[in-house]
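Quick heads-up: it's one chain on its own, the form predicted alone, in structure tokens.
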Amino acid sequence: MAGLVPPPPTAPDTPKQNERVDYLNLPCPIPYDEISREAYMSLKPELFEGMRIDFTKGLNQKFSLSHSVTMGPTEIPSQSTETIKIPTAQYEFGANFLDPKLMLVGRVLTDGRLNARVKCDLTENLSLKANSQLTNEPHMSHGMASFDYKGKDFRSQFQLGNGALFGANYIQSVTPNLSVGGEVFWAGQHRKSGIGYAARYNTDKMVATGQVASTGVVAMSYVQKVSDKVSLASDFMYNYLSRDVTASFGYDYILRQCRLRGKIDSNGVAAAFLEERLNMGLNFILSAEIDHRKKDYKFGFGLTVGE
């Protein structure tokens, strides 16, 4: 008779209601200069032509020696609507100190450029970068240092240059979705100023961003994440003083033992750049880039030893 008996019934479903969102809890949104970095890492690979061998020691935890040697032609400016190249090839010797407080990095290379980049944390939310090159020809030497400050739900970064230049940028948290920030900037030796504003929408599937600025760059970016191991890109760029006009559209596809990535652009540029994992600190690198416009085609391949 257990059986036969109906069951009790049951409450109507209610509808979810919407959880509110604490804004005295707002994430800490990305620093305000890669407010783009997921477009770039699709749209703009390290494309190189010729070949690249890319050596790196560890000699302890946290020091560690590179080599590098390229050889490949190189572009010079010329007036005519070919593109001009000559060979070349360059050896790069580098030294690497990392802590997790404490960054040093330096290249020194045989055309006698000099590179350096520190990146310190003076305290849990301010840390200081700074970076510089040195060269032989005059008026190509430069350096710039900032100070950059994490807070709980922003972002702010002071930068200053050689060449009295002065920059300032801010990002705020807005929803737990959604930030906006703004930047200016004062380049002195020029005499030229500038005001930017930025936003940018992310969610586990996708990142949307959009800037603008006094100078007359207008830019947009749309990353979809279709899977963990493919992601579609897009970017649109537009100068409104200069009347110029760039859409592009590329993929990231990771595989267990390579990565792909690839771009084309709306002035006839298509591009590919793969990296394959050959062994345990062994990768094989390929480039390739078609200019269809300027019939300019570039191929390099590469090895990276070392991790």
Given for the second form:
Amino acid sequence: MAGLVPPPPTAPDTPKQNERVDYLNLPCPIPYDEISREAYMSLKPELFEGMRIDFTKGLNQKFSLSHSVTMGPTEIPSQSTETIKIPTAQYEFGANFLDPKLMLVGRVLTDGRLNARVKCDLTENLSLKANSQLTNEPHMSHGMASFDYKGKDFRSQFQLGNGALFGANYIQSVTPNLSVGGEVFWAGQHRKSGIGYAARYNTDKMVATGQVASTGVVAMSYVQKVSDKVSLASDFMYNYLSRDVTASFGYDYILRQCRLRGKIDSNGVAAAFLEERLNMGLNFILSAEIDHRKKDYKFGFGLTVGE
Amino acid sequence: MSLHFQNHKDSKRKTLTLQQRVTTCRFHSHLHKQKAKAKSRRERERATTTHTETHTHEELFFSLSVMASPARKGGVSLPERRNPKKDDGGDGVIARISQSQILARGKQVTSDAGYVAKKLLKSTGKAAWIFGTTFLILVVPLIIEMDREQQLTELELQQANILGTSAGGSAPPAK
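The form predicted in complex with the partner chain is what I want next, because the block you gave corresponds to the form predicted alone; please supply it.
After this comes the whole thing, all chains and molecules, with the earlier chain placed first.
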């Protein structure tokens, strides 16, 4: 035991050496569209009103069918400040095919709408994503396709949409923690074009993103992982053309039996979303949204059966 | 107003009596008119009450003085003597006026305070409602879930203890 030599003092130097070397070995950044996905996951849960039951049945390892019933009031966009709600009920049938290289998802609704999504890895670095929504009403169908190229420490994407919509974006890792990117888009139908920049800084404990666009939107978000179960998120959005400011603050508790997300907004909106695991493969969901300013209260409950 | 009456009185007496009667009559009718008109406005009511009070006091006083004046004719001193009395009476009247002003002011203050208190109560109620419902939505599910999580961990800890002790208990005899 006495023959042990104390550890060499060069051990603390190796991280610094690692930092220096890593500029050639930066990690691949998060795709531009998902640059603030942690904040979106925490702050924008799928709130709904009424009842929702989803049933997913797997027929195969790769193939599954899904049935979904939703009943409840649906908001109709109206010109006046009052919200008009009409009770609707709909059934949605869907099929999913999941493969490591190919993903196909399709959904059909009772009012004749069809959603389809395709994600295909053409080569190791190039992938194609497409989604489309077809409706019975004329001129309301739209589709979008995008080609993503993933480089060593950058990603680039080119998007095509119907109605002469073109977009391109590029994001690059600058340091192991920081990545910056930009995007341009052109909408032929509305004769609008825009340019935007985004940056994302993340460590193990926190993620901070910022986005500026020529459409007048400045958005910043910050997510802090307080522990492995709890994370807090905050978001700030400012539109300097329409003078619209929104700040929101939320929490995300991922416990063993449930996942609870709550958020409060500067528009006077408080919302909560709870997914509780009752049994294996059986989830109970509760959603609540209170808008104090418009005096609009939405509560929903539902069940998700299947994996 | 009281000074006005004094001047009337000192200048002409005979005609004053008539005049004064006329004026008192006028003031009577004036009083009645004012009372009828001013029910809608608070300040007017207050003013009229003060005015009516002064008027009633003054008209009483002057009716008395009118009746008594022929007896008290003569001498310059009498009016002067009357002045202290009048001043006393005037003081009494002034005191009554000031008192009534204070009373009026007190009434105004209390009504304003009541208005402010009502508004404060309403806004406190609104704030309490908003805070209460937001608390219900955001915090109560969190407390419930954290409690359940704690119960689950306690249960697991207990089970682990039992398993641990049973394994420890069974291992030495096996060895």
